[in-house]
Each structure stands twice: as C-alpha cells, then as structure tokens.
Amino acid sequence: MNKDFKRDCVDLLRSKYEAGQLNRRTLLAGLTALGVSAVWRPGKAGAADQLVVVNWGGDAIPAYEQAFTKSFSTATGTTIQIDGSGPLEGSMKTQFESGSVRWDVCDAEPYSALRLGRAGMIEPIDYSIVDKSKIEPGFADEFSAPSYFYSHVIAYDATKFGAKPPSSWADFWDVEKYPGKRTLYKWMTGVLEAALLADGVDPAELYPLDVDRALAKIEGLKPHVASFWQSGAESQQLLRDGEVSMGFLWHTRASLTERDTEGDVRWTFDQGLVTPSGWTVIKNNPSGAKTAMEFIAHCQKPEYQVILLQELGNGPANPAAHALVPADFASVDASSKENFARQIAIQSEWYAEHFGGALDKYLALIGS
C-alpha cells in the first residue's frame, strides 16, 4: 500500500473515532489491517499529562524513545506517546482546519512549517524556552527548531570505483568515467541541487534553483537511471544488488550500505546536501504550546542529540554535542565542523515558496 494512502487511510480512521463514528474495537481492527496498530493507540486527546510527538515511523521510534521522550517523562512526569505515521503537511493543515488538532509536537521538513506558519496554522517557537545558542547558527526559524541533521551524498559501488572514488555531483553525471546505472529520489528534494552543481554552477550561487536548468541536466541523466527511489530501504537495496552502480541517498542510509555490504558500497560528505529536520508545534495543539516547547527544549541537550546519532545516524542540531560525539561515530556526523564544511546547505525559504510547481514538473519529467 502506497505509504500516503496509508497515513491518510490512518487519518481517516482517528477522525470517525474522535468523533464518535467508530467504537475502539473497530479502529483497532482497522489498524491492525493498515499494519500500524504498534504506532499508534487511541488515547484521550488534549490530556495535560500526555504529549504526542510525531515522527517518520520504523527505527525512528525506539530510537526517539532512548534518546527523548523516557527522558522527558522521568523529569516532567508526562506520559508521551510516538506516532509515526508521519508529520505531512497536508495531514498538519487538516488537523488545523478541522478544528481536531490530535499531535503536539511534530518532527516536519523545516519549509512545510514555514509554509503553514506563514497561513497561521503554526506556533512559532518560543525562543524565551527554546534556547537559540543550542542551534546551529542560522537554521534557528520562526515556525521550527531544528530536530537533527541529514544529508543527501553520493553512495557508490566501490568494487568498481574505490581506486578513484566520485567526490562531486559531476562525477555522479559523468557516465562514461563512471560507467553504470544510477538511482534519484523520486520526491526531489536535494536532486535539483545535484543537477546544477553537476552543470557546473558555483555553490554560492545555487539559490534561486534555475529549475529548467536543473530538469535538463536530469533528463540528460535519465537513460541511465534504473529507478527513482521512494523510501530508503529501495535506494539501499539498489547498491546492495548490483542493481545500480551510483546513487544520491540520504547519508544514514548509505552509511548503513557501506556496513551491511563490508565496504562494497562507499560513501562521501563531498558536496553532500545538508538539512535539518525540523520541531514543528500546530495552533491549538491538545497540551499547549508551552508544554511542546518545553520538550523542545529538553531535546536540546547535547547528551541526548548524541543518542539520536548513535541509534539512527542523525547529526546533532546543538553545536555542543559534537564533543561528546564517540570517535567512531565521527564519520557520520552530518553536521561536525569538519563534515558541514565539505557540503552546501538546503535553503528551506526557497523550497517554501517553490516546492509544489517544482515538484509537479520534476515529476512529469521521471514520468515520462
């Protein structure tokens, strides 16, 4: 089942449940066929004691339980429950318009709570609770705080090119140095990027995205694209079968190649594309604003950000923590000194104000 229709499938039956159209029996059942029953539980919403914190569902969970919410719960006495069937901003926005606001903290991509917070659907954060200097300077935004950092990296089969490795979105292009099919994300993000740094614009000049430009230099590419991959474990896949001899992957999935293939399959920060994830608060969340920037703040803490790196790979938001960072995770800290350097960041502004037209023509063009 298509992951989208799954979560809407999910929103479908809270919303009969909440009002009373589903008796608890009923709606378990209807997980339990959706495959989500261990996410989520009927609970009493807007209880001052419980907090619900939104996240991307699988490892994400037991991971953001060792490293946030028993912490929490032990200090504040707040039962906290995990729902992972993620943050969309379609789902945030029906929530809001209903009136039946169920999630209070949400972990969303930084220019959907942009893009909401402009409309008035958002909390902005409240940096009286929520400490600036524990963010990475310059990502500290009015509707979100970042959660962690990711990057978008090239992965490649190093049985063929691990005497001269790619480092460079050029050398991703460059199929006759770099023989062999490739793999893309199906839903963009990063991808335009790649295709101007491969044409040959400065980094420092990559905002605005020339969008025709960047779509161009993909169909140029896409004779030799195998697939465009839609969740992590497919982009793994495609490297660990032999089926792909480069990809664009998120750097937690190809750090997790490079182990399950025995170093098979390398990766590099080169020119790698890095962003945050972002603490998201919907208007008229059920325990209120300030208990949800309560948590937020609380996740902050360095020791904590440490903990999400270890069980998931994401890099820390709280420059603080990479001291503490144990030396054989230093490699995959996206956002160390060392490894932010070596990458461009992803402005969020300009994927507020573009996504939707970009994403439409980006789609029509893999699609064809």
The other form holds:
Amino acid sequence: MNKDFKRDCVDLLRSKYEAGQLNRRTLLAGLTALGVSAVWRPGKAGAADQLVVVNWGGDAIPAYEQAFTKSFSTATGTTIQIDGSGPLEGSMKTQFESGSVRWDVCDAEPYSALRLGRAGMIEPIDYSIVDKSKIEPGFADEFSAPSYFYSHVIAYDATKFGAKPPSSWADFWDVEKYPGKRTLYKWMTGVLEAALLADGVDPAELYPLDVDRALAKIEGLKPHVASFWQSGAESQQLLRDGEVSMGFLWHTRASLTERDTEGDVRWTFDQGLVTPSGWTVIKNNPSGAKTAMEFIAHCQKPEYQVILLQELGNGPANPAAHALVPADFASVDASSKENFARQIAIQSEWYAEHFGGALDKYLALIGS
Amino acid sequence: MGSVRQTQVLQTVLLWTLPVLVLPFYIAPLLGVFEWSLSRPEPGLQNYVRLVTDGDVIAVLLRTFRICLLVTLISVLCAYLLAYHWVFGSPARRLIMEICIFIPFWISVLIRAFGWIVLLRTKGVANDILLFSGVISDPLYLVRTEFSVVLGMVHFMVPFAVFPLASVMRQIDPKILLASRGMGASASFTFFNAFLPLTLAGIVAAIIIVFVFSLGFFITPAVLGGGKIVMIAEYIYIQMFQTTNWGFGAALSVGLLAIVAILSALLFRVIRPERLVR
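Right, and the form predicted together with the partner chain of this protein, after the form predicted alone?
Below is the entire complex, every chain and molecule, led by the chain shown above.
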C-alpha cells in the first residue's frame, strides 16, 4: 500500500473517531489492519494534529481562545494548545538550537523575529497563504505578520491633572508642572523614543535613535522615577495606589486602570508609541510551516480581531476590522485611523540591530 | 561467598550512583556552559575580557557584593540572637522562636516579596501606622529601594543562618560557662571569651550559607527593587533571554561560580565546618 495513501486512511479514521462516528475498538482494529497502530493512538494526540500557540499568558489565554483558536479548531479539526510562557527571544532561540522545537506559532516581538530570522532560525511569512492586503500597510515583515497593535502611552492621575491633562512626553518629563513620581518600562521598548520626543526631537526624525541623548534625558528624570515596572500588573498597581502620578504604560493596562479606578486614572494616545506584536514561526516547528501559516491567515479575519480588541484591548492588525468595532471600544482601538494619527510607530528594524547593546546601557543607567 | 559478592555488588552500585547521576546531569551541562563562554559569538576570550573591563558589568558585580555583604551581616546578627533565645530560652519563648523561624521559612519567596510590597508601599500598612501616629506627615518611599531589597533578602535568609548557629550553641557544655562565672568573670567577659569563640564555627557556616545563597537572588531584588536594583543573577537572565548574548551570559555564570568556589574554599580553610557535624 502506498505510504501517503495509508496516511490518508489513518487521517480519515482519525477524523471519524474524533467526530464520534467510530468507537475506539473499531478505530484500533482499522489502524491495526493498516499496520500503523503503533504509530498513532487515540487520546494521545501526536505533534502533527496539535498546534501550539505561544503568547504571554494571563488573560491573553482565554482571550485567544475566544478570538482565534476555538474557531480554528472547529474549522480544521486541529486541536490547539495555548502556552502562556512567553516567546522571549532567548526562549525561541533555545527551541531552535535544541533541535526539538515545541512551539508552532509565537506571538513575539517583531524585532526578535527579525534578529532570529536573519540568523536563519525563523520561517519567513508565506504571503501566498497570509494575506498581505489584510495587514496594516507597512507592517508586513519578512519574518513576522502583525497579530495586533498595542501602544506605549502616558497614563496619569486625573484627580491631580484632570484640569490640564498631559499630552506629550515633554509634559511627562516636566515634574514642575506635573509634580509626583513616574514609572517607566524596565525592558526599554519605547522609552528611548519617549525621552527623545521629550527632548524636542521631531517625530519624523526619531530614527535612528540617538541612544546617548535619550539616556541623558532619562538620567534627568531618574530621581523622580519610583519604579521601572516589569509586568503590566505592576504598572497598574503603581498608578492605582497613587505611588506614581504619571506612568509610561501599555495602553491595554492604562485602559484597565481607568476602568478599575472609575476614571481617577486616565490616559491618552497623544504621542503614544505604537507597535504590532508579530506572529512568528520558528523553523522546523512541529506542525509544519504550512499549518502555522494557515493559522496566522485564519486570525486575520476582521471579526476575530474585533473579539481580541473587546477581550484584551489589542488593536486590530487588519484595517478592515475597524469598521466593525463597537462605538464604546473605538477610543481604545490603538490602530484605528484617527488614533494611529496621534501616535508614532516604533521601528522594529532599529531594535533588531541595536536592542541588546542599548538595553545593557539603559539597565546600567537605571541601576546606578 | 555469595553474600560477600552481593555486598560487593551493592557497594559498587551505591558508590557509583552519585557520579553516574552527576556526570550527565551536572558536569556535562556545566562544561557546555564553559564552552559557550569561549565560543559565542566567536571563539576567543572576549567575553571574559568584557567581564573584567566593562564598567557597567563591574558595577553590577560590586552592587551584588555590597548588598550580599550587608544582607549577610544583618542576617547573621539577627540569627545569632534568635538562635540564642531558641536554644537557651524558656519553653514558651522557644515555642515563639520556633514559630518566628519556621513560618516564614515555609512561605514561598515570591509571596513574601509581594507581602513586603503590601506592607511598605505608599498606601501600605507601615505608612498608615506612621501617618496615623503622627511620626511622619508625608508617606515614606519604603518599597522599590535598596532598603526594601535588603529587608526582603534578610527576611528570607535569617532561618538559614539560625540552623547552623543553633546547632553549635546546643553543643556547648553549660559547665564551661558556669566555670567561667565561678572563676569571677563577668557576664560579658564570659560571653566574649568563652561563649562567642565556641560558636565561631557556626558563625562562619552561617556566613557562607547566607552569602553564597544571596549571590544567586533573583526574584526578591527584581520585585522589591523597583527595577533599579539589578543583581548578577538577573543580569545573567537578561543576557540569556532579553539580549540573547549567550556567550557573555555563560561567562558571567562561570565567573560567579568561580567567585563562590574561591570564597567557600577560603572560608572552609579558616574554620573546618566538618566539625559542625560531629
């Protein structure tokens, strides 16, 4: 019997079994007849029919189930496991170098995808499967396709600054006009840009970033920085408890804090530093590149993107989705035309080249 | 004859179990780390050169040592007092000491770090009490400072210092102290000239345990330091996962291991800790 045909028979049996049309005994008899019973057993899904999607955990796990994975399982019969351990660049590199990749699709930093991709560790996005026209123009990268957009924004204590709210990073740096402590992001993404904008750099001439100038500006603010937060929850706690009067936050966390404090904390997209997160596929992923790309393409559907916005506040990657956004979510939609216009896009290209060295300098500064 | 042979087989198996486990699961990966430090991104000693010449790295190392020394000093001092009361106190006091030592010992390091945040933050319990009692008029920034990192680390390390100290104190023959007092020595003279020297081995053991343990601290400084207190363990993590500079991360690990080994060897030579396990 032809090998591929045999595999097809197994697939048929399997799908019938999973649909409940075959009982276990008949299935095993069928598999034995094909001489493959040792290869696959029901209940123990092999690597091929399970797709592992990796994100950053927490609320994002149920949200991804709602938005993307349930519908994909229904449509294709592929079971999906969401792993919330976080696709850090080092973790993805470990997977590739160990020779036994366990992750199929990672929700990673686009610059990590670029860096690892140039080192030959990442599968280039197959734009014959993933639809380029369903991606915000200018963000279809070689090694990652946007999964959603999020922004680094100014959040502030509205009980103190409600009358004259801050609207720029220059305001954020101005501790005379806006007294109180600040919080910045420990892993640096967006912070250098904020510092340069505060220092008067024209948004159009931001890149390549002048790291030394940015660090000097941050050094000036450092005595007023209560904490360099490392987790989104920490950034919320700092503002909610009034430990800081203004913070550099992810817009998703800022919006949650506004809701939790019933408006005592507010935030703005003005001068927000917006960036996509990128679907990334490590080379030699267990389910194969094609299945992974099909999953990415599946997630591009506007309806699913809007679910993610409603669940997590993440802005759609597909411009067609904005038309479907309910009115009460329009103000948190980081990638809608009007909100995008108020923000500045982070350049992954710069980070791919300079992140490591700049982060070392940045951490040396904040730790001194 | 058969039983002798069986015993020999059993001895061989028992003798070799540890080396057989240690070799593939510890020595081999360790050699791998060593190899990385010399081969990534390219073969050479550049990672080690950076370790001793890069001012930012040296600053992290010095900060780590400063904090660890401070933590060791405070922990061992607190532990000495605790151990004394634990060993020589009345039964009721001993019970209180046991509760004070063991309850924190059993609680996860992460939970304790967040516990300190709840206590020390601007709107936390400590500031509430101080404000209410009128000691201060504005809340103090207690958390996310070096102070809170040291506090959190001391809190974690004290029980580890209590055990070796209590162990040596239990071995002291009370007759010696009685003899000292009987010969006319004052209480403080007896303490400094009879009691303290007899506990020296325990002090050194406690210092080694606390200092070496502190060097590897990661969660407590990361949570309580407000991102500003980066110590060597976290710095290695950053090199591995954030900047993926694996060769340099490996070199830092080897350096840390070497420092710990040298310190331990030195202290082991000064006082022979094997005396503790009589």
